[in-house]
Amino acid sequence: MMLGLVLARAGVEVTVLEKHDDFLRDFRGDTVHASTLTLLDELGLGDRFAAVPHQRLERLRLPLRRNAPLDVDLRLLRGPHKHIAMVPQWDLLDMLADVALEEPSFSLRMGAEVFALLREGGRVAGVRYGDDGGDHELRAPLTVACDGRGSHVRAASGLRVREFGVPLDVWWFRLPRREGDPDGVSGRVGGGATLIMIDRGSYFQLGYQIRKGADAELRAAGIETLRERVAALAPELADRVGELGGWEDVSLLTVRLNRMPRWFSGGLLCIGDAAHAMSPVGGVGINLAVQDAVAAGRVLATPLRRGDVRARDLARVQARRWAPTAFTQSLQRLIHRAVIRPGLEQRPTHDVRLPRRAVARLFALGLLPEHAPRFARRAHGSGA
């Protein structure tokens, strides 16, 4: 959606295909980091984002040390945004869609599921997709796969992806939050589990990390076992774990960490999780995807306007985003090895020693944050 908005503001004809009829999906990436907030300002969307209900997180408590969590104060950041915004992703997508539809060259088709790639002369020439009206073809000089870690477009392309082993999957669920409960983001480690508590105002979004592939085995033990484990890790929640009525209240995130050696082929580019699935560590996936989109919009606007997108243009997008992606994944793999895997195996964890200011910058800004290209900027509307 971000790429479509940026390119439409350059006058490029853009069609976004969304296979669902709406954007309502719970427990998807909801952490909008300071780098993305700055981008929204540059696009003139600060005031519109401020009107979307969200929580501001200024402090994080991360279980990166054995004896005490690492307290990260995002107020140490330089720049206009010294916090992370927690916003339901469907609200953010609705806002971006409304803004993009104000551009005459932007089109959004909901309920449109891509099932095949069109090819001509050895290159991708568009897609085949289905909706309530039947099957259709959509031809384009460039097709961009933004369809996530299980990308069907990437699979159809035949492009290779390198998988990195991960030790965890995550159960997502929610419990009521009450006055006096911890705020911000905090983590608890013990008994072979890690619990991440995200303050969402009236409730906690909870991430309970489990051994990779252990979902069926652990569910067989019954929901009461999960209630007991959550109460043991976070005693302040013991009086409300009964709100977990059954396993239907618990969503499984199958964690993947991978990266395509080559993000493109003739007429096709993969970005975001389609190009590099991220671990949930740090909640950085949505923000790296947005950074990819802005970089792609900057690099490809001119070639798309002239109708001649070449492999070297697509290679420039990957080259621009490779270092931040590889660096972030390397850091996530370090935390997997030093903290998460030992914790899940009930072995002593290792300290990950990083200065608080560096952690604040890495989490909230990332490495080499992108800025909106001049052609996509509008009058500044801050306030988020």
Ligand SMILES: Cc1cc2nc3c(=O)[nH]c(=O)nc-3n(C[C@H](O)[C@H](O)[C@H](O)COP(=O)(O)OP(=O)(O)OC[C@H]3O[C@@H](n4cnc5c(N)ncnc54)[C@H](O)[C@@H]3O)c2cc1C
Contents of the next structure:
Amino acid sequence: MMLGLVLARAGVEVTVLEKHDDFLRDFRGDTVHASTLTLLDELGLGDRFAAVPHQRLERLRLPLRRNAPLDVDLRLLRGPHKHIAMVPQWDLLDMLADVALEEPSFSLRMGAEVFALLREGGRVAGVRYGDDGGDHELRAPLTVACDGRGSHVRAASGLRVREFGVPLDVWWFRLPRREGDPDGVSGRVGGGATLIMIDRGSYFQLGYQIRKGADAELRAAGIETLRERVAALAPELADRVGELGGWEDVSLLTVRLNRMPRWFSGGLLCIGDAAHAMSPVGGVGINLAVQDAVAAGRVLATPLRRGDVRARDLARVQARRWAPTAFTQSLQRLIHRAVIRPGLEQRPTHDVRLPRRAVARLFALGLLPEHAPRFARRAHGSGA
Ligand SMILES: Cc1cc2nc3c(=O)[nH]c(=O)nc-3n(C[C@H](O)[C@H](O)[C@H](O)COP(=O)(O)OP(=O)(O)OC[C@H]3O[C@@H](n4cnc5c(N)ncnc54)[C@H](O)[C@@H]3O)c2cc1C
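Since the structure above is the form predicted on its own, I would like to see how the form predicted in complex with the named molecule looks, so please show that one next.
Let's see the whole complex now, leading with the same chain.
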């Protein structure tokens, strides 16, 4: 959606295909990072975003050290935004869609699922997709796969992806939050489990880490076991774990961490999780996906307007985003090894020693954050 908006503002004809009928899904994280907040300002959307109800996350308590969690204060950051905004992702996507639809060259087709690539002369020439009206073809000089960690487009492209093993999957569920409960985001580790608690105002979004592939086996033990474990990790929730009615209240989020050595081929570019699936560790994947989109918009607007996108243009997008991606994934893998895997296997965890300010920067801004290209900028508060 972000790439669509940026390109449409350059006058490029863009069609975004989304397989769901709406963005109302609850499993992609709700973080809008400080660097994305700055981007929204640059796009003239700061006021519009500020009107969307959200929580401000200014402090993180991260279970990176054995004896006490690492307290990170985002107010230490330099720059206009010193927090992460917690917003249901559908609100952000709806806002971006509304703004993009104000551009005459932008169109959005919801309920449109891509299932194959069109090829011509050895290049990708568009996609086949299905919707309520049947199957269709959409031809384009450039197809961008932004279809997430299970990317169908990437699979259809035959491009290679390098998988890094991950030790965890995540159970995702909610419990009510009351006056005096912890705010911000905090993590609890113990008894072979880690619980991440995300304050969403009236409720906690909870992420409970389980061993990779152990979902069926653990569910067979009964929902009471989960209630007991949550109460043991977060005693302040003991009085309400009964509100977890059954397993239907608990979604399994399958975690993957991988990266394509080459993010493109003739007529095709992969970005975001499609190019490099991020672990939920640190909650940074949305930021990386947004940054990829802005980088792609900046680099590709001119070649797309010329109608001549070459491999070297696509290579420039990958080159621009490679270091932040590889570095962030290395850090996630280190945390998997030092904290998550030993925690899940009930072994002693290792300390991950990082300076607080560096952690704040990495979480809230990311490495080499992108800025809106001039052609996409609008005056503050002007929206489109
Ligand atoms: C448990 C868990 C928690 C996480 N929490 C956070 C967090 O708090 N903060 C954070 O920053 N990151 C978090 N992440 C990582 C984050 O979700 C991803 O890195 C990020 O969503 C990637 O964005 P994306 O746009 O590339 O893909 P996605 O957000 O996955 O979006 C892909 C889109 O493509 C659509 N689509 C898929 N297939 C097709 C198709 N064939 N045709 C048409 N449309 C299609 C999907 O419906 C979806 O809308 C978490 C990940 C997991 C697994």
